[in-house]
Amino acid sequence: MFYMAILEALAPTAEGRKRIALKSPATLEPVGEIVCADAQDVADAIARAKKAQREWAARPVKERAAIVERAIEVLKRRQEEVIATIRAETGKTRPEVLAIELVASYDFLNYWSGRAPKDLADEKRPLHGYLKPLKKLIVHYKPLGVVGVITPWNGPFALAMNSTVQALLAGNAVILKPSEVTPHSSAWAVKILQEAGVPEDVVQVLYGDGETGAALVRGGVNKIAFTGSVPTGKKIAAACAEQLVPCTLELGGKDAMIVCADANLERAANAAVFLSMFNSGHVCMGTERIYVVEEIADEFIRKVEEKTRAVRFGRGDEVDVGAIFWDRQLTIIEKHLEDAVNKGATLRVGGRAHRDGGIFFEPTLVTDVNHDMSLMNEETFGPIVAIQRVRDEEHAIELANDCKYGLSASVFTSDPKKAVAIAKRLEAGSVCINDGEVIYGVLEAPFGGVKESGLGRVNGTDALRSFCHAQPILLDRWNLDRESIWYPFGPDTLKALEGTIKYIFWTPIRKLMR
């Protein structure tokens, strides 16, 4: 039985569990072979982590960090292997995989093991008003126990190592189920964290499919990091609601460019070429719809048009864009255009599916589009750039706001005050200025999304705390052997409490007491 050409399903092993080969979208020359966790292998999983995950809480967070920092210097050593293996698995160029999976990796290890002993020490936090002289207050930020990271295949190493990372410094255990098209890809990250010194129980693997995940996210842990599809985080949602169990979506996107008539031209269609196809147009934050004044349309619309017909695209290192990861990811692609086209959208430049030895999508243009069009309203994930003329600004509004995802945005623009304003009315979870798509490597800024594209915040300034539970410790100032307002009532708890009343909210000196 064949799943797709990517993926072909083998003799279950003598135990029962499914097998799964793998084929690189590139070549479909085998790339290994997955066995895929049952539901006892995930349930002995997740004991092994509740047990490991004591003391790796009970480290100093110092520690803890340290660990993870030297992951870098793993990192290095690996680092062929790892490019080696992203490569294999998704058809990548090289500098894609540079990009997007190492560059973006080295950071987060750095980053965020340099964070972790400030961000989750314990806070003092001053008091207002009338307590301000009676009591303390500390908050202990405590890990939540056992995390389950579910990620994608587009970028599998990445977006792995992130939540793993976090998790682990904020002293969960963690539990990695990765996408069984990039299965070993994202792997990766498990494999140079213990070798940097997580202890094996503390970060494990486990390979699979939907069932895989399901189990994990019905387990028992303590949290879930999902990344991936729509439908999928739905399902994730409803079952961690139904065990009060937190959960951090990050879905799709069907992101809006608005090119205003002071935009930099140049500078437009290039970002417009780039961010629609970059990593095969498989990016959640990719440029898929794209708004332009009619006023300058048509100069705009002609760069554009030279930019993509010299996109180079197939495989190995002499290309812009390589293959397409899934060809599930294919079909769906070339149905969005084919019902673009048949609607009354103009096919400019590429528009064909080559699959000779590989999955490839020629790097595509289409104008004359419309929101009666499923390539303008559902997610197409492919390096098509398509372009709608809009009669002015305040139109460009409506239309990016008429989508049911609202993931991120980009406005092109000379005018800082007018891009910043056009900004505030997008219903997008972040936006960009003249570029696209560096938000999620922004780890200073919270990453999430609106409407269908999510649930929760990745990195941010709470990033680490939000795989922790805030506790609040709250201290008396004085050793007292009873409070005021404590049993037995009498005159002076009445004349305490009214004094309060009167003397502090009836009075101006109210504000003072904030």
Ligand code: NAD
Given for the second form:
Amino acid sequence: MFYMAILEALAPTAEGRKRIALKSPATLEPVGEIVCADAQDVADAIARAKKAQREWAARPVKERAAIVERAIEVLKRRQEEVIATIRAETGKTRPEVLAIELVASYDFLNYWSGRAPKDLADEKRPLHGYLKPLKKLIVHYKPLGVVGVITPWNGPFALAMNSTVQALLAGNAVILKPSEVTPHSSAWAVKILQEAGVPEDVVQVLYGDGETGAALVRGGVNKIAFTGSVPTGKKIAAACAEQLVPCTLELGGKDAMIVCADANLERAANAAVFLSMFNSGHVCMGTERIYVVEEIADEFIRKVEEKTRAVRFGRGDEVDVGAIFWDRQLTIIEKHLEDAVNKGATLRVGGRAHRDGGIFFEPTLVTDVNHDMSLMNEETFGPIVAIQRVRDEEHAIELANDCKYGLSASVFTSDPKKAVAIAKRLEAGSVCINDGEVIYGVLEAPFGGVKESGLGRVNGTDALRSFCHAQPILLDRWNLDRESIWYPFGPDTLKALEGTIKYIFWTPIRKLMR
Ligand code: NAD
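Target state, the form predicted together with this ligand; input state, the form predicted alone:
Every component of the complex follows; first up is the chain already shown.
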């Protein structure tokens, strides 16, 4: 077990459970410790959750929604404590905590509790064709049971809140396994929901590292909602496949930004800096690769350079970019940058790590990058703007698609028609025009990755309903003694079947039967 500077393995507990001490990446001061739940703790938690879930599921959705909505008031009361915990564990700036964690979480609580009674109500679906006079269909959204929510360290409160709230509203019990780097920030989501009235066994938190996560995945839950890296996502997908347990996987990205010649260059340059560095660059759909067309490249790079130089970094309230949340990531950032520079990239601004009393990386701009560099083909997750010049928009699309990831992307142009046409050609789960990142906060949008960036959707009605089994219940309209095609087969059976084919599917009536 080797956790590096901000995580330290302590001597195990008397019962043999692992213990981890945490330090703030901004100050390296201690910020508590966790005892890792072992396989037995996981089994016990799941057993409690299974029992409690029955009563929770039996409540009307409206009642569950009212409880979840009350969490808004609890969060309002607890807001400063939540902010303090997140800042201590991550070293994020206050505006980042407010934007990515608080505003987002209020919106999740408000939006999903408002939508759930409508989106999860039994749904009468009109039938088509020859079935219409005979049958009625109801689709019932039936809770799955116990959902394991496993979250990363970059948006520890909001990412825990989003899946947990959706799963609870859908009538499930939730066991949250937060990242070992930010356990207490994520645990606030559970505490707040419990204080709002969700029963303790219906929403639980289990601290621990990957071993605890793996035990949860194999512990007999009914779904895993995972947000994290591609390698872990693949392990979880394999374990879920063996058990035929559904999972959603929201994984890493390498999002491309395309800057066209007709873009508002001031906006594109501001976006390039912000979208590459927001949250210290630790955003799954952060901009990691920028393709700018040759025609305007000099002017664009000049503007980006000026703006990158103006970005303040460090600890405290007078900065734009805070700490690097985990030294494991710092090593990756340094490695990618070194590889790029060794292969010919031009380092224009920043480029150095700082480890004096905290973990920081200078806001950085590199140009003359290409796809042979890990900076352009692996997730870097740091405050680096990386710009590659391209011949034209076709070249930009080709390079944007030359990537194993496909989470999100952005296109900067003043021509909305062209923007949409380019967006449709991008191999990306979502595309923002003249913006980026905000897409995760657009709760109507079915956010999720393609290629190695994941499986399933975390937002949109489909996401909420994915915490249920959509159970079709078919009702008979007439209560006849037998259907016309049931035993015994006879001339009437053939007449009914052949008549259906002849008079419906072989005639224009067919088109009315849709
Ligand atoms: P990670 O995969 O290392 O860890 C994520 C979580 O999984 C942690 O809680 C960890 O303890 C747990 N875990 C580790 N091994 C496990 C195993 N074998 N079985 C079960 N659980 C296990 O990821 P990370 O470094 O914490 O997070 C950063 C990654 O998350 C980045 O790649 C980022 O892009 C991605 N991310 C994606 C989204 C999205 O919506 N697509 C959002 C945020 C972050």
